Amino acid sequence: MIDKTVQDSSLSSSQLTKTVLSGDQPLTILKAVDLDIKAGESVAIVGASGSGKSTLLGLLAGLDVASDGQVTLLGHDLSAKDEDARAAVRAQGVAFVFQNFHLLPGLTALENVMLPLEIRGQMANRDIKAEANRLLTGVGLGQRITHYPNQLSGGEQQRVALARAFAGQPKVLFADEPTGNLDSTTGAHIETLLFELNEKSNTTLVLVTHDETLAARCQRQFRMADGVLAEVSI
């Protein structure tokens, strides 16, 4: 059941807290994080390694569970759902881009992009193939669709990952250090491509990064330090 009071928000959290055990002592990684992101916004969460930003992304996406507080994603209260139910919410319109690409090595570029469309089962196979081909052509890989990940450069693999992420027109895209494993020139190209695709799709973008230049391309910026999140004035 979708909470009608939060439909204007694509994603929000209230008093979100994450505590783990470090040895036999509790360690609070996130401290009462409040966040509200509107549909179509691009938001960057910046901070040093270990500040808690990737933990926050995992909680916002329902990949992990909080110790306390609430996350609402696409109108659904994730804190009230088990893993299967959270996965069902993600299947409604959530995609990811990671630093390490996470392509399936035994599938070609085309097959990697086709996979999420096949899982959704909402298109005929020939239409899935045509859509995957269109997406790969759109990221400049029209001549590389039959190549496997180990035959592609890091930048090419991340372009495949972007095409896969935008397959099915997700409502929310979580990007965790999407240029972290790329050289500066390739990273800049991937950044431009990410924001171009995002603007065309009107997708809500939640970007976790330590790269201040990349973060500056987002409409809003938040800084994470010692588990506390604060919005940055732009």
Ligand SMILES: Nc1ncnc2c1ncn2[C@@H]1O[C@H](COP(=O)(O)OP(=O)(O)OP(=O)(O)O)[C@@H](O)[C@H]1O
Second form
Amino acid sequence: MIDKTVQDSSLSSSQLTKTVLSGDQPLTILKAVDLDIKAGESVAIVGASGSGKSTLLGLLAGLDVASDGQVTLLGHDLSAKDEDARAAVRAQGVAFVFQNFHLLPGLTALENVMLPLEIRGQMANRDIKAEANRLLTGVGLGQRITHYPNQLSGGEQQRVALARAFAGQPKVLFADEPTGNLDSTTGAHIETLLFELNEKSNTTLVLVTHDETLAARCQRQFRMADGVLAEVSI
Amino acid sequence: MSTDSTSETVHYQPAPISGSHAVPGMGRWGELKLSLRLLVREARSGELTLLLMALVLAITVSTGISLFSSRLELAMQANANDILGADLRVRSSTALPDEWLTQADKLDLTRARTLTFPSVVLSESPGNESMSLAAIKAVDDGYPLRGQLLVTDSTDVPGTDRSQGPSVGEAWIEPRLLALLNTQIGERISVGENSLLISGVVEQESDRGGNFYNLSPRVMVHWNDVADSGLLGPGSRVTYRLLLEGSADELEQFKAQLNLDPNQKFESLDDGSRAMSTSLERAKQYLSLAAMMAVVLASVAVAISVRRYARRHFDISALMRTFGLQQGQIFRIYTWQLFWVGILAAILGAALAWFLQVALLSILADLVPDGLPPASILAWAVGLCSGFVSLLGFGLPHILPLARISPLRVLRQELQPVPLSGWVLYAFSLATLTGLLWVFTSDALLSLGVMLGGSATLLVLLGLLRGVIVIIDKVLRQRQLSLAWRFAWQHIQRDQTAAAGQVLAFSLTLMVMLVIGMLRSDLLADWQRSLPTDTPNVFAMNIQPFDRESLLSSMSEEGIEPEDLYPIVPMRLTSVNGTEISELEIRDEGSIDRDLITSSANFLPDNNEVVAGDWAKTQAGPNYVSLEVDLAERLGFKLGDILGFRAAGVDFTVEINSLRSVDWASMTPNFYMMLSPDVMASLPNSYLTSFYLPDNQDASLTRLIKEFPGVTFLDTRFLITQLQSLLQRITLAIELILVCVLAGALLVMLSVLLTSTRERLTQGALLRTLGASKQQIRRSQWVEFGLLGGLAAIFALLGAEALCAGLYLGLLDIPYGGLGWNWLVLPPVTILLIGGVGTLMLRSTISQPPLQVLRE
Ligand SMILES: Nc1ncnc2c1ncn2[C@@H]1O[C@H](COP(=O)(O)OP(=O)(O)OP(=O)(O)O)[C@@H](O)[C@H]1O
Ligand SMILES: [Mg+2]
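Could you switch over to the form predicted in complex with this ligand, since the one displayed so far is the form predicted alone?
Up next: the whole complex, starting with the chain shown before.
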């Protein structure tokens, strides 16, 4: 499925380390993580609670700064950039899906999906609306576009969040427990949508999950234990 | 389920990065549009209503006051010469010398003469004994020179601009005098011994000037009816004016040729507007201060609302950062949002401000000149800008953390942005307020002082209140509280500063209202009450020696017992220890820049006390003078100083050899200067006395006035009524602003409430799933806000008692009787008001089904 011409690694890290102060004791959450993910790959990171998965995801996406080591995202060395420059990298095509869906309560489903497109400002307003409408229809919510988040169920909210993440055809999509709060049927629905995106538009998928079946659908799997990352050979 | 969502045209083409900070597609213009779009979407949720209301209040009040002041000031400046009524005006307290007139004629200047003095006018209609104090103005045939004189012959026809004053035997009067005298056009009135026909009503007199400080209604008559009448004996309080019009050259020439006596003066507009200032300026100051309170409270509500808004947008802001927005962009987007709200508030506020200033001006209608010009653009700008300044000063510091939020928050909910340090925040707000106050008062030092002093006081009070809350907490802890009380107190206890702040805002507002209410109802009443019932209420002035005996016998025939008779002479200070007054720094002191009414030191008046020197020597003479001690201090005069005076054209010198303290509040004659009897004997003098006129004896006064037209009777009962109505109007205007202040305090409370609604909703829903009834939750809310209201009322009452006691006993020197029934009324009213508003505001926390709440 992978287009051979974009084989360049779209995400990599070397010796990525995160140390935080817990009380006055330094606590190393990530220990020299090396990772190399090609464009269009789907990757799962599994591991026990508290092992450092979310921390790693945050660093890979440039949401946080590492204590040591390097991250390269879409060809940019994130460790050399400040917050705003990292934001500029994200603007080029990075999207997120989170466990708690982070929809804006004051905006309708449609407006929530329109937001990243509006922020990137690459399309005319009319097109943005049409595109958001199309994306919502794509996740099966075509009839619910004027509903507010509190009028939607958890699964429906997560689907809106997915539609929002799909907006603008991201090159890398990070997801932290995207099905964590959902029942298995709904979760499966979300998974299907995720992998469709991955396949159809060659989006790199980085998933943090507890869900073994979800992990199993990914091309590669990593296991995090106490801050140490190891690839699980399938 | 399948989707074709991603199989269509790829819209998104990442732009190449130009410079490390570039975000594709989203320029400044894009930010602006996005901010507006987000705002419109959020506005639907009512999120910003309170912020908008707070801003509208701030803008309404500040713009209203700004417009009000601007219009007054413009009225002073506009058509300076119209207000002067001439190109050049000379004033004299004695008859205008003939040389002036011939001089003016020789230079071919157009001229007019006026003379003004206070006098009692009586209705001559049969069976109508009404009388009133009036400001008489006699004008010659040259009047008016400039400006407008709008007069109507019939009350239902609008006035026309006249080029001449009233004819001999006629009088034009101000509309309110018609009411005071219960008379109408075509009836007759008497002024002195003249009987005059009311032939017109003066609607506007642009050179009136006196309108501002002289509360008596105008009676305009012809020069000939007054100039030769007995009304103007020596020593009567007459001001003669010569009005001139001509080329600048000729006027200069005229000015150069004139030799002015000390009692004569060229008038410029400055004098007029300075004179108007006192009461109006005072009113303006009070209004500005009260307005400032409303603006401060509204600003606090702005700060709280914006902070809440920012907090609720932490997630969104973090999310937008994951979309690739930079800190600066987020900051600008939210700043723009504030700005949009500001614009909307400015539009609404401007409209309301217009009504506010109209209301203020109509309340103060008697004090302000007619036909005010519209306010300047600058006044609008200043008012509207101050709204924005308050928005930015109080809002922006809370937007800053919003931009600084880490995008990692999307993964780790507990991450909070580093807030600005408290000091920065307060310094910013304080600077903003000082700036605003500066604009209001145009006095930088005062503003800084008020702000620093004010915030220090507030800090102390806030600390005190928190202390009280801690003490109450200790007391309550030892008790077994009911559920309602426990939850109520828990809310207050949780954020002590917020609770203390609300109590403070309410109690300060209530306190000011109490104090003003007290002053309004009590000040004059108390003062009148404090005077013995037979205190003289009528002054008889300008009693000529030849009238003296017959007046006294007429008085005793009427059953009137006059107080002591004082010989008086108006005189002017000309030199101090041999130095001409014009060369001294004190020359501009108001108290010496006019005729001083002086008496002879035959005896010490009742309310006087000798505080320095030797009164016996002053009485014995020769050539001594006794000074009122405050005046002496103000002018820096000491015992032994030699003062030179001119009275009735005679120059003489006297030595200060005693100082007296004087009780000005007593209604007996008081004098700054009292001359040794030997000096007085060498001067032409008139007499002054006062007497008590019982209410039912008005007819006696009328007879005296008719019998002695040359004597000026000053009925202080009129003055007191006038003063009372003046005070009433000013306090009414201030109360209007105080209503805005109260609205500000309510907005502060509502915005504090709103910050906790989320938490209350969840708590209420949880409690209800646990089986608590709506009734129980509602009772707990009533207890909470009732407690706040009760505390606020008690603090307000305590503060008002202290302030009133200080004002009454310290400053005003009148007995203080306490707030009395206010103690019974205020607490329940406040508890009901605040409890009611609070519970109403939170009713959704009870009425929403728990499931819906917990889902959000
Ligand atoms: N800034 C920080 N300060 C202190 N401790 C931190 C910080 N960030 C993360 N940790 C700790 O590091 C550990 C790893 O956290 P992380 O959120 O990455 O775990 P996780 O693998 O995502 O767990 P879960 O599956 O429960 O989400 C946790 O014990 C967490 O408490
Ligand atoms: Mg995690």
